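A lone chain, given as structure tokens: the form predicted on its own.
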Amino acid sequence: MAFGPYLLLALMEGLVKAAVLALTAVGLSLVFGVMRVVNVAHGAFFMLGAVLAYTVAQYIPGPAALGWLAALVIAPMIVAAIAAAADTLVLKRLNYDPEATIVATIGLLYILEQAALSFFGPDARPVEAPFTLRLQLPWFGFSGYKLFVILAAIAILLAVWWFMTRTRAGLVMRATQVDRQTARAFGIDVDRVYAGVFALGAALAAIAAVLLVPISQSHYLMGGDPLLLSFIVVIIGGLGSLRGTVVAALIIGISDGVISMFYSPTLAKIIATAAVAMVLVFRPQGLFGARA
């Protein structure tokens, strides 16, 4: 196969990575943008979504599509409930102090990983794709499910944008982001908003994981790479900027796909980390972030 088809395949694989990464990073960006909390446990929520997807799919009889659809609904709901409980029981009691919440979310990360290891086991488990359509291009075949992942991620991101900009709940979230004390003075239940934002961010990570597991596998340590790449994307795009997060996810995802195809995945991570260093030095607010 010539260079052109190889490049096309790398770009398509990169788009799949970018789609999953965008969903995961948008959840992290929402939490930081509204709550000013650096959620180190975000990768654990991603992992938990994948583990629960496997568990739910195993207990749903019938075709694989039915089990996967049930997992797509049930797993994010469970992860969102766990995140809301963690916010209410832990982060709220710390008054969302930046240093304390970092330590607390690190502890939450280890707790969730250990719980997944205890109940799920150390083995990687596959989840069957809801359909096995394969598109035959002139140079190679490509999974129809991977194209579905891209389209599904776009639809979910558009829904998040509509929710944040066109609904009253989104307006309340943005008001709380601008000034928590003023929002509280106008009768907004800030604690409830924070619990909802933390749950929404975790649910987006879980949805990304459910979309990914038919391509990859669920494992109790699979949250490390999504967490690292999500931080890279959020820093490059601009802390709290949803538009910047999506653009940075496209840049990182596509470059990761191309570099991994022609060189190595390790080199892709090194280049992404170097890009973060350059952004922090020359444009600390990120590509689309506002200056403090």
The other form holds:
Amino acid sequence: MAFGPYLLLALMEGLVKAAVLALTAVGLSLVFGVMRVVNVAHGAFFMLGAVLAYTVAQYIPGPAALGWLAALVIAPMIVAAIAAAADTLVLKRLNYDPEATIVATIGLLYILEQAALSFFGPDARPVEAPFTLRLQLPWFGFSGYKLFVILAAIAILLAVWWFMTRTRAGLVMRATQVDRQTARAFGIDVDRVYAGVFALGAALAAIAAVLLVPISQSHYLMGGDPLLLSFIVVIIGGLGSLRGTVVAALIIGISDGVISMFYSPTLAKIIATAAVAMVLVFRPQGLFGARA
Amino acid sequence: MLKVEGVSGGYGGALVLRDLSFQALPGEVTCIMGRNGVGKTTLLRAIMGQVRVTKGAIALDRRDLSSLPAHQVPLQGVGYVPQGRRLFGPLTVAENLEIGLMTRAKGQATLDRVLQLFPRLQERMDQTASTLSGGEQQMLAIARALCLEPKVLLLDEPTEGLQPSMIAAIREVVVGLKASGVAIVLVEQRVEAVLGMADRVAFMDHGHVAETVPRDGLTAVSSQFKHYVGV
Ligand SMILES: Nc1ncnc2c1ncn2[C@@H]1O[C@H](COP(=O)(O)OP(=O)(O)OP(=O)(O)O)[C@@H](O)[C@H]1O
Ligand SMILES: [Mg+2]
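Can you return the structure of this protein in the form predicted in complex with the partner chain rather than the form predicted on its own?
Let us now look at the entire complex, which starts with that chain.
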């Protein structure tokens, strides 16, 4: 293949990564923004979404699309419920203390991983794609499903943006993010908002995972990469800034795709981590974050 | 009527309020005066359920407030204008007011009435709250609290740092609210402003109300001002 088409392919693969990453990272960013909780278990929620997608798809007979669609609805709901429970049972009791919640979510990460290992086993399992359309470009063929992942991620991100800026629930979340004490003085049940935000953040990770599994595999240890990359993206984008998160996901996802294809995935991670270090040194508030 | 009876409370182990009692009647302005750090803000926060109350009772029209979680206190009709305003800074004026309206499920009619009191806010509905001038921010803080149509309005030093014309505007609003039967609790440090608005003045000392004096019993040179406020 000539360089041009090869680059185009790399860019498209990168866009798929960016799409999944943006969804995952927006979940992490939302939780940090509103609750000031650094959720180390975010990758575990991602993994849980994937593993549950496999399970749900197994139980649904008929065409693959049906099983996958059911997984897209059910897996995020289960993950959201687990997250809401973790918030109420653990984080709330810690009073959302920033340091204590880091330790607690590390614990949650191990609990979820070990639970996945016990229930689903150590094997990587595939989930069938809902459809197998192949787009034939002049130079190479591209999976129609991958294109669908990009479009679905854009649609979901727009929905999140609409929810945060145009609905009352979103307004309540933003007010709580600014000042939870004053939010309470205006009737906002901050505990409920936090449970909702934590659930929403986890659900976004789970949705990203369900989108990803047909082109990857589900495995109980698969949460590491999304967690690391999400942190990278959230730091580069500016903690708590959703717009910055999406832009950073594009940068990291696309460069990861391109570098992985031309050189190696390891080099891509090294460069991304170096980029974070540079941002932390030269622009600690991130590309779009407010100066502290 | 807002009734605070024998309340003790504070932060962690430290008691700030000690056996404090006072009342605020509908259609009256009750001013709270006292030195910096005496616990005026703490008292208002205790009413809002934001400060731990270890003893005593806080009731609005016989409904106990002190046992409610903080977010349910405003639902009973308590509007709060905190010291330093504490607006939702990155949100717009309209969104700040929307939060106030949502508290007790009030709608457009309430908003129209509130905006009539603060025409300057009307022109700035889409502006970010943190970019308003100090006076406009204070107006927004009051407007936000009025959006829940409070029976009791707690104002914590609303005139702090404002120029005379703004103070006059706020005073006009307070007088109007009073006429409509709202019970107003006003923490205020300026003697002149107190004499202009108060029906009664509660002087705080050592964490409780040491003395309550009706407006008629006070002049600019009354000894209480010197004794409790040091002015
Ligand atoms: N969050 C807090 N934690 C611990 N102590 C506090 C807290 N807030 C206030 N205090 C203490 O409680 C006491 C009363 O403070 P408060 O703010 O109620 O005083 P104030 O009368 O409103 O003063 P000012 O006139 O300066 O506004 C002070 O000694 C203060 O240091
Ligand atoms: Mg004060």
